[in-house]
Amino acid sequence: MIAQPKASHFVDGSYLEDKAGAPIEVIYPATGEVIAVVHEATPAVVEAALASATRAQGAWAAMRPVDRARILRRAADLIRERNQDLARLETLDTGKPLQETLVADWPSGADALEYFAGLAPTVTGETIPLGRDFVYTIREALGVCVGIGAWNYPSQIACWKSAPALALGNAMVFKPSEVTPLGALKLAEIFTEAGLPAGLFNVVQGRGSVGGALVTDPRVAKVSLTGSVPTGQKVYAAAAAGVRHVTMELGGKSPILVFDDASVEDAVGAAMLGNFYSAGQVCSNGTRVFVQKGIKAAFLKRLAERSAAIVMGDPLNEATQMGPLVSASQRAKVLAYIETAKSEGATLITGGGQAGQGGCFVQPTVFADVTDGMTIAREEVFGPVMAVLDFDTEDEAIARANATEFGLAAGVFTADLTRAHRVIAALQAGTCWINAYNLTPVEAPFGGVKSSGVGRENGHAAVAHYTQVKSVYVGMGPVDAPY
């Protein structure tokens, strides 16, 4: 099962290999199995990918609007046409079903792509009349961004980066997370194959050094991050230090709010998407799930009887419906903290340990009586585990929400809309749901508050996060100077 790439990088429009860089295992999580080797690359691979991109992206950003669209366009279309190869890959790459990568990654990013080819000939200025003269604002390209990706969404972030960055005239150098290495390299080719010219979109492998050298150097424009709040606050903080535009698209403690007027059957399935998707392994996941008393029990008990039959096993089968963890050392956190989670008093529903012989399996885990205090309520678990918790009232489900660090994600179920209007607003989260949850059409903005992030992916909101406005004047008629 071997998915070894052609070369470790992909640099100015071609793979680059260079041993000298140290050895990154990619691992089949089902199996184990080695089914790939890249290496990190070196300072002198870094070079070439910012080099390239600093040279080809002042000639991109003077195309046509329309011309530079053309060429993602074709990139979606060709994701389209190699989806089923494209989603093995993907599946080899993280231990994600094939149901879902089929479905959910390389589909989203192919979507993004289309999205942004449409848009980006709509960017325009606007002219603000001053009386005689008048002043103009041209949106220009930033210039040269980096990417860093998550290992959960390889594929689909990396298009989630790169067609933005790229359909405004932007150059970009990614650098998908160690875990996750191949998906990026695929799109590159992509990229190629659909036109794009040479430099514009360079992958290189590695871990936080290699990430470290790319977002101090002096000819990066912009950083946008999707990881773990940690990662963000030391990116963050050394884009800073150079003035560099940020994305941060972080992680996420999210609240899901069910009143006693919900269809119990429709908040359960949303609940379920919103900790069991890709093993749980979902940024915005609503993992802490509030549940009205008036319904708490039939809540759980449909709970439990849908989560017991979820499919777990071979993710290259297409009826698997959950797959493994990512890796040996992320099952080792979760199950760490699913021990805790029965030590600290919470009541165990379902699942509650490891799954399987073999491979990095985790059982889909339901806690009922979970509190505020308990470590599974306030930290990221990213895995399968669901803590529920119930409440009163209203403002009460509120204030306990809002009481996190995070603010990436939130969700609402009710059937009285005045009430799931006027709670959505009172919750501090920046992506939200009224009566369904993880649904992130490239149409909408993603993004957090608080801990959660800065900055907005997808839709419109994504033109001011990867362009810049310049202010011109012009005067219409001799300078009235007082000297």
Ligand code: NAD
Second form
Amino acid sequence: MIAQPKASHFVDGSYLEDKAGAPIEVIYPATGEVIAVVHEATPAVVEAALASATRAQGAWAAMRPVDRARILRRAADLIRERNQDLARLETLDTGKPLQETLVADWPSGADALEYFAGLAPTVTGETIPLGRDFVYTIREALGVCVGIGAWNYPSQIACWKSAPALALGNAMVFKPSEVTPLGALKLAEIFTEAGLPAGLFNVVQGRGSVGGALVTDPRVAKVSLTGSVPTGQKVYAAAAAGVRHVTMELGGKSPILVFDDASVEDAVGAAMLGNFYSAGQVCSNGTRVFVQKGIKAAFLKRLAERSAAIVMGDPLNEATQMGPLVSASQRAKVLAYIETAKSEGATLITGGGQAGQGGCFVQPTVFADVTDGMTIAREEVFGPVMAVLDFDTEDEAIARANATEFGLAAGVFTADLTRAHRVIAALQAGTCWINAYNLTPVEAPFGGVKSSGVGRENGHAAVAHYTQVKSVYVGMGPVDAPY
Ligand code: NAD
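What I would like now is the form predicted together with the ligand, since the data block earlier showed the form predicted on its own; can you produce it?
Whole complex next, starting from this chain.
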């Protein structure tokens, strides 16, 4: 299987190659096959991308928002027309099954383009009366924004960052994860076909050092990163040196609280979605499932039955429900966590090891009797490994759920209306669900608190993160100077 792009980078409206950059092999994780090779951006490529973005941004910001929006809507239409091919490429890049990539990845990217295309023309300032004088405000674009992506939702991340950035008049230089470099290049192609002027969306490939070069460039006004907490700390610090705006979408160890009165079937289904979708490689996953003792036996029974029935295998077969992890190193990391959980005394309910002959497959795995101090209850595993913990009381569950450095997401399952809202109010998390889990429509703000990040993607909230306010005082009479 070959998925070689026309060139490694997309700069100033066209593909660009520079083989002087270190090669990066793109591996299809279901087979281990090398499907493409791209080259890391050299300083010359980074310079070309930033220079082109800087050149293009002013005229773009000066356009009528409806005219910018029309281009983004055209790009969304092209994505939907080509979803089948794009989903296949996403599957090759990530190993995620077609069953998911057909409905979740590019389609949610198209949603973001449509949403921000619709929203941008409604963004206005305010007028503040001061008697004779007045102040008005203008929401201006920030300028050149850098987007840096993780490998788990490469094309969705590229769209979620570029859609608000472009709709609101910014330019973007996007660096995909070195593990999944292919989708963002397709997005650049589609934008160009939709009529986006050259330079407004550039893609440069590379590892952390290329990201570092982008983040510290004086022409950059904002950095939006999706990645792990340690990377976020480095990128946030580097951006701070230039007092740049940041959005940090980082890791999590999110809790799902299942109370005795919850629907077992719904809670089990949500816990599975929140641990096994994308083979568990989802930042907002609810990887600490706190189950009240009265419902524990019924919950574990259904969870074991339904988890054992998950169809693993060839991600290109639409009947496959779970594919491999993204890479051999991710598989090794996840398998090590599973062994640690066993040695620390968690009870293995199902799964617990590698699956298949080749490829990076790990069985959907459930551990029960997990306690708060165990490694799998504290660290982000980023694989199909669910930790089930018991609890007695609401207060206890809230306190234990909050006892983590992370604060990305949280879920509550209960039939008690007032308890649902009371518990959600007490949980320290940026993105929450009641009797649902991991649904992330573009209309809803998404992001974390504590170490899980700052800023929000999606929803009206994203407007504040891709614009800045200019305040204009208008004097309507003589200047009253005491001199
Ligand atoms: P990562 O932190 O290893 O890498 C993320 C990106 O940062 C990559 O493109 C990488 O090349 C780049 N990078 C690394 N060091 C850098 C540096 N010093 N300067 C600039 N860029 C640098 O993360 P990953 O392994 O690709 O993705 C998994 C992580 O992402 C998990 O922790 C997951 O929770 C998180 N994630 C968060 C969200 C969210 O929205 N909150 C979504 C998806 C994934």
